[in-house]
Amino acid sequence: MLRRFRLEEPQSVAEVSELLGRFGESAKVYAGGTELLLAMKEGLVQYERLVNVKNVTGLNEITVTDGSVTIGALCTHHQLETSAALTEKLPALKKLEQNVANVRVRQVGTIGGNLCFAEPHADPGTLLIALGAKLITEKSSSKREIAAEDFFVDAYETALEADEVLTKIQVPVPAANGRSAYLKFGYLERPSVGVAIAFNLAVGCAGPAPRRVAEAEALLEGKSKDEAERNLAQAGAVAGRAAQAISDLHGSQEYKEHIVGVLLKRAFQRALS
């Protein structure tokens, strides 16, 4: 059962930042609430205040420029899975969003909430790392860009400062001959392992946080198709170790490391096709 809390209703990013700075760890940003409210009901976390950001205008828009797609942090997963812009420019991200959790979660859960909650078995962060995305954050007096690969610090921990608000995700559009793919595996609702390949190679869901694997990238980048395919087994082993897999209900460490290699081979073939 939820304990009593105060709901704050700011109208701007500056107001959100001021509230977070004033109340510190006793306050938490509230968007879709699909992860946060569940954790509060289970008594895993407790906050005196929830700062509702759903009334802040301009954070639920998708815009396309020459070289990138900018996604507002309050865009729901459903908004992304039905976006014409993603269909044209980022089909791998659209396909991922179509398979996030379940219909109820996709209707109310937001991309920004998903990233900031940093649940280890979440999908989007892994592909955004592979796509070379940048996360735009703001607070009362400044704005900054954080590379997606630097945003996730640990399980449920991000690089956001206490009074910072994630406002946008900027995703480069692959070139006309660019290739990208995201594959996941799991027998529970949350994935056990996720592998993404695009500009970069990233693994997630197996360990505490999604990670870019530059060492595995080097085995594939700039190689002929035949040479890259010969290197896939080695790249998969490297990526499996880099995933920092943890034994849990989703599988043992060794099992997850093996699945990383399997998914990398499949993602490579899907990207080529």
Ligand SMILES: Cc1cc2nc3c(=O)[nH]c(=O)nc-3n(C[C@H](O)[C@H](O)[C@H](O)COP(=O)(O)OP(=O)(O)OC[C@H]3O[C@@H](n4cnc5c(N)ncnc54)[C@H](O)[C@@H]3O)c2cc1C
Second form
Amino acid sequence: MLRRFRLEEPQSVAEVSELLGRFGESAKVYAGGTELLLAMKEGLVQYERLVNVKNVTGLNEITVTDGSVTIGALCTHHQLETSAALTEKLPALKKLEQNVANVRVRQVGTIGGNLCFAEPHADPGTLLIALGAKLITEKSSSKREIAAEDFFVDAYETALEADEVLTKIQVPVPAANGRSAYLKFGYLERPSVGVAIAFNLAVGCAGPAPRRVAEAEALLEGKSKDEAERNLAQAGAVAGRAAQAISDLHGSQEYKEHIVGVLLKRAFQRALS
Amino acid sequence: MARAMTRHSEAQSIPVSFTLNGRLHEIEVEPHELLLDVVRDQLGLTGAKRSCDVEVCGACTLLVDGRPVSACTTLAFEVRGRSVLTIEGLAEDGKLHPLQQAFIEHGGFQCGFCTPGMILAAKALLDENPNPSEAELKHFMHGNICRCTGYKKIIESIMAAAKKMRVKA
Ligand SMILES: Cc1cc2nc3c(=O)[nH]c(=O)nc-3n(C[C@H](O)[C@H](O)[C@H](O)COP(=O)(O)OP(=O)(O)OC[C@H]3O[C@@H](n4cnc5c(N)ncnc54)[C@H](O)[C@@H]3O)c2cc1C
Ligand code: FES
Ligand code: FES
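Alternative state: the form predicted together with the ligand, after the form predicted on its own:
Once more the chain from above appears, this time first in line as the rest of the complex follows.
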């Protein structure tokens, strides 16, 4: 059961931000609602007002410019999994999107909602960190860029301010096609471990938030194929520790660290192939 | 606090004009009302079921503009200007849809609780991909859970219906 709330339906980002500023903690952005409504039904959070952002124009487009793809925060997973631009420019992200949740969640759930909710067992954040993506956020009268690797603070916690709206995600396109990979593993509803390789190396799902692992990158970057392959096990161990894995329903800390190593090895091979 | 509570309980009414199983409906809903409750309790169509209530099982599946959604977690106002299909709207002129017929002929259900959602999801799949491979079918349908059949008969039913629908088309 959902408790009663009021609905606001602003038409612009400035109005959204103004409403969030005016009503503070009693209001929240509502996009697809696939996370928010669950949390409200469970009584984990309560809001007097939801601010429906789906009438704001220009936030559900995918545009390709020189070296990057810009994705509107309101793009649904379904839009992304069927996007020709993603097929061509960011195949690893397209593949990831095809395997998020189930067909009904992909139909209404947005990429912006996924990132802003910062649920630990989520896929896109990890790959976006590896791709060196930038998150564009706006308030009534200001705009800023947050590197994906700086966006995720903790479980369910992001760098977003209360009256700030995520509007776009700008993703650099890897030079040669196929030079990036995201692999996940899990047997529950949501993924238990995710590993991504592109410009950077990132791990997610195992701990509270997705993380870039620069120390593991150093073991692989600029190395000959043989040398990099020799270093893979060590890189995997480093990434496993950096994942800050916790023991939970998905598995023990040791188990998840091991899986990080396995996925890293496979992702590396896939990125090279 | 008192002020917040009054504000909280003031009812806000949203006019919703939408097509349900091909017929235009004009209703009013409050923002927090869920599509599943409106369809089952106000409009009396009880084919869609509430089971997990967390978007996992698919028993509440409805098609909105031809695409599957979890009605258990969809706000009713979201169907403004849209077209909603429930299992009750699938048969035409008293004649069962090929998917319904195939589920009967191939034993695609036992208790039947998952079946309305299964058939609607399968319809969405076949409308966009009339000739799916078994892998494509499994990928599309993996969010619809059945506790009885073990899925084999469901897959057979959908494949059989797909074949019939292709012949007809
Ligand atoms: C059954 C199930 C399985 C799932 N499996 C996976 C999985 O395998 N992998 C995966 O990655 N994810 C998974 N998810 C998560 C899914 O991707 C998210 O539910 C979805 O993307 C959230 O988007 P939304 O638009 O519905 O967000 P909402 O529920 O509308 O919002 C979520 C939060 O983000 C805030 N928000 C939304 N948009 C913005 C914005 N533009 N600016 C600022 N704040 C905003 C809201 O205020 C809210 O706090 C699963 C979810 C479910 C229910
Ligand atoms: S009841 Fe809605 S998905 Fe299970
Ligand atoms: S037939 Fe009983 S749940 Fe599927």
